[in-house]
Each structure stands twice: as C-alpha cells, then as structure tokens.
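For reference, the chain that follows is the form predicted alone, supplied as structure tokens.
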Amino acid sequence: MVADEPSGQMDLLLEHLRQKASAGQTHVWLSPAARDVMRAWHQARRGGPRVPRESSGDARQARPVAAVSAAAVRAAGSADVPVPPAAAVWPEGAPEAGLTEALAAVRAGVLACPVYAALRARGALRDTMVFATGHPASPLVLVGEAPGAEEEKLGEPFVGPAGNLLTKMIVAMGLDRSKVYITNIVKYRPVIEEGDQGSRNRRPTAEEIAAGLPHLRKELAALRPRVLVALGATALEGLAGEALPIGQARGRWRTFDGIPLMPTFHPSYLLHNESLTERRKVWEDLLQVMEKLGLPISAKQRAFFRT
C-alpha cells in the first residue's frame, strides 16, 4: 500500500480544498508537506519520479507556505472540485471618461424622451428626474422600481428609510455603497392623483415600466456589470418580464441581456416585516450574489439571521 500513499493523501487534500471552495474561499495556504503531497501525486500520474516524504527535521520546513489557487487544483487533475468564480474587480478612483460620457448620453436621452414627456404631460409621472448613484465601474448593479418622495427631494435613488436599510445590506456584504451602482427602472416618481400626494408613493404601471426599459438597457450596456439584483417584484417584472410575487421568484437566477440577475425583496418590505425569517431569505439571496462575484464569505456572514 506504500505505492498508493500519495494518492490517499491527495484524496484528503482535495476534500479539504472542496470544503474551502464550497465556503467561497478562492485560495488556501498549504504547508510544505501538503505541497509535496500534491507534487508527488501529480508526478506519479504523469509517470515521473515521486518526491519522498519529508521528515519532521527536514530543513525545508522553514520555507514559507504558498498560495494554491483553484486553477492549480484543476492542473493536479481534480476536475470535480467546485471552483469559485474569479473575484470581481472593485473600482478605485474616478470612472473612465468614456463611461462617464456614455452615461451622460443615457441621462440626456431620459430627459429628452418623448414617451416620458407624454407620461408627465398626462400627470402620470412627476417632473423631477432621478437617475442613479454609486460607481459606474462597479461589477454589481442594484435595480429598484422608481424614486419615492425622499429620492425625488434629494435627487438620488434609495436615500430614505429603505435606502438606509439597503446601505446596511451592502455593508453586510463587505462592500461600500459608494462602490456599488444603484438605479431604478423608472426615472421619475409616479403620481398619486387622489388628494395631496405628500410622501405617498405607488408602484409604476406597466406602461411606465415600458417607458423606462429602453433607457435602462442603454444604461446597463454602458455599465457592463457582472451581476444584477432586482429589488422587488416591479424590478423583476421589468427586467425579467415575470409578473410573479417576489416571494415565489426570489432566490433563483435569471438573466437580463446576458447579465446574471438575482431577484430579492425590496428593502421597504423588510421595514414592514422585520421577522428574522424574511431577513434571512434576503440574506441568502445576497450570499448567492457574493458567491457569483467571488467575494469572500466568512462563517459569521453565513450565520446571519439564523434563529
């Protein structure tokens, strides 16, 4: 059985790597002994010489440990090891001039849109346009339905109570809100005709969503994010064309123009339903988003909202 010893040791090592990969970890640190096991097993598969096991007194024990990536595991012949996605690159500094110009053109198109103008003239939408916020080079884009009273007042999506909760969700993912791009399908606040609208809001109609989608498509084509999150049923309806209760639709990947799309509850829903069960559902959706983006996930993060 001595001849099979590297294979048995490699099985243990691969199982360790599988567990780390399932937990979202993209690299692990291996001791010199573990590296020699991997090297001996690989060379044995190629018919080459096997590297003898090093003794506890071997001088090589003083060597620094090395990072072994998922690609190295594949190279060692383990095709069945789940490989986490490459980590997304998060933006630093100002966006490129070309991207800024492309988004400025989309914004100008919204302001000049005759369909939006007709809806405003009919009294269906208000007159203040709210475009987007965050970093345009972000690999993650969050999409809501339409601006509300606070958003209209400050000219930025998700700045009221629901926006504060969304910020906490972003921070819980280990991210900074300034490096995540946030936008809405409809760029104008829908009008409520009965009485004084005040701070009351309503969801956009199908006609209003249809008015916003061409501009959102141009916006996302300029952004080219890696992942989209649809916040609420209206955003899902606009992005995926599915008029489903969000409780049924959440947690399952879709696509929008080739971009992976994860639907989840709107933060405003959680403000009215603060049960840990519902918050846990949203967090499970965001964990999938983190995995798709190659973000590290700690044991503490995986345990959030568990009862």
The other form holds:
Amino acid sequence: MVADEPSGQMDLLLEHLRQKASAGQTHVWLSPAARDVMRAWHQARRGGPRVPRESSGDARQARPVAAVSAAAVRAAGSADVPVPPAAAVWPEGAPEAGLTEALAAVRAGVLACPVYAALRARGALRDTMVFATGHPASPLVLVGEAPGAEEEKLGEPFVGPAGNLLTKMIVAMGLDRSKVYITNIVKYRPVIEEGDQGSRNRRPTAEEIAAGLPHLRKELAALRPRVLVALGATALEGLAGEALPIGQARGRWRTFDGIPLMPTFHPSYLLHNESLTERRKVWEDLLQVMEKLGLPISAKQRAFFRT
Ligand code: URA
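Alt. form predicted in complex with uracil (URA), vs. the form predicted alone above:
Let us now look at the entire complex, which starts with that chain.
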C-alpha cells in the first residue's frame, strides 16, 4: 500500500540516521525527492495536511501518513537515483575534550607499553616516541610506517622529505595538512645496528608492527575517520594483514575495523621513482579517496599527471 510504504521506510531511514549520528556523523546529503519525503512525513506527524486518497476503500489510507508517491519514496531511497555519498564534515576549531582525552589515553598506553619497552630495551627501537599530528576530528587519516630521523628530531610524523611530498599531495587534494590526521603504525624509530645510524632509516619488522598495532587500533577507534589511507606496504600489512607488494594492492578498497581503507604507494617511493606513471597511480588512488569523502574534484584535478 502506498500509504504504508513511507512510514515503514521512514522508520528504517530514521534508524539509519540514528546509527550515523551515534557514529559521530552530523550531516547527510538528501536528494530533493528525499527532502520531499521527509517534509511530508514531518507534516503528517504534526497533523499537517491530510493526504489526498489515492484510492478508496482502504481504511489505512485515511491516516495522515504522507503526501508522497511510491515513486518519490523509491527515488529517495533506492538505486533509481544515484545518491552521492554525504560530503565529509571537516573540523573547525579545537577537537572535543572527550576526543583529546581518548587520544591522550592512547598516547599514555604507548609510553607504558611493555612490548614497546622490551623492543627498546633490546635495541630494536629508539627511545623517542613520535605519536601523531593533525586534527583528531578529521574524516581522513593517513597511516605511515614509522618515524625517521627528521620525525624523531621534531617529534612529528612525516616532516622529512617524504613528509614534504605528502603535504603536497594533501594540498593537491584541496586540503590543509592541519585538517588531516597523520600517524604511523610504529611510534618509535627503528634502529639500524651496523655503524652510526645517522639519518638512515629502516622499515619496521613484523614484530615491531605487531607491537604498534594494538595502539593504532585504539587510536583509530577513538578517531573513527570516514576514510583511511595506508601509505606503503608496511602500513597495509599492519592494517589489513596483507603482505602483498603495494604495486599489486594499491587502488582497491579494503576495510579496517569497518573503516574504508585505500592502500597506495608510500611518498618515499615516489621520491625515488618520479615518473609520471607512478605519480598518476598515487593520484588515482587519492581521487578515489576524494570521491569517498565527497570532496569536490575539478577537471584540472582529474587530469593531474596524465601523460
Ligand atoms: N615515513 C613514515 O612512514 N612515517 C613517517 O613519519 C616518516 C616517514
């Protein structure tokens, strides 16, 4: 029955919206048809204009349910009309106190972690902890592998040459680095034993990744971003448990604890391989991320790094 469809579908829609709200989402995109459905439903709830009967003889149609056609309801909630994802909400101002406290607890957990302590005592990891940078309420979280020499010096992830390139990538997406959250799987710089380590860095081992993962999981549970990007094979291995060459894995969505995850090349790979083809691959992955976040994409952006 047409008159019952809207109220049943509204219950489902309301439940869906409640779930989004409890996950921290504050805005949704509604098509004009969906807005009509909601307006009519709202009026009906307030005892507003009665619905003109579509046919006679059915007592249920006498209820002021909604002045909505079945087609409008279908258009609002089905594949008849492609509904773009709601644009992500970008943070303004300081994060909520609860989020700051939750992250402080994760940070304290890293500092007190006996597994990390054992790796440091054994000389596998250095002693300076580098936690994360950016806005904790960001819908976008970028995950790298571990801090290097520059990061250790400044206490911030991705501030060396790879970090500079990462910042350019963020800007190319039309974003401000301070509105994106950037972290690493492993929060301490891995040690290179032979000779003086100097500015040399190495990838974390599987054991070091395993030490970092429980903390990263808690960090992401506090952040609940809309989209995650794994920068390089180590981040992908940590987040998705896939020890695949990143060249094979990149560009295809996965999930981590229910959060969409896009693997792409680590910016340091691009520093050593500056061909347009490789840069284009990373850019295509980032275009997918922009689409998922509902970010505007200009024709110029779509054409970046095309040969
Ligand atoms: N590479 C990473 O993976 N993380 C950093 O923080 C710096 C370089």
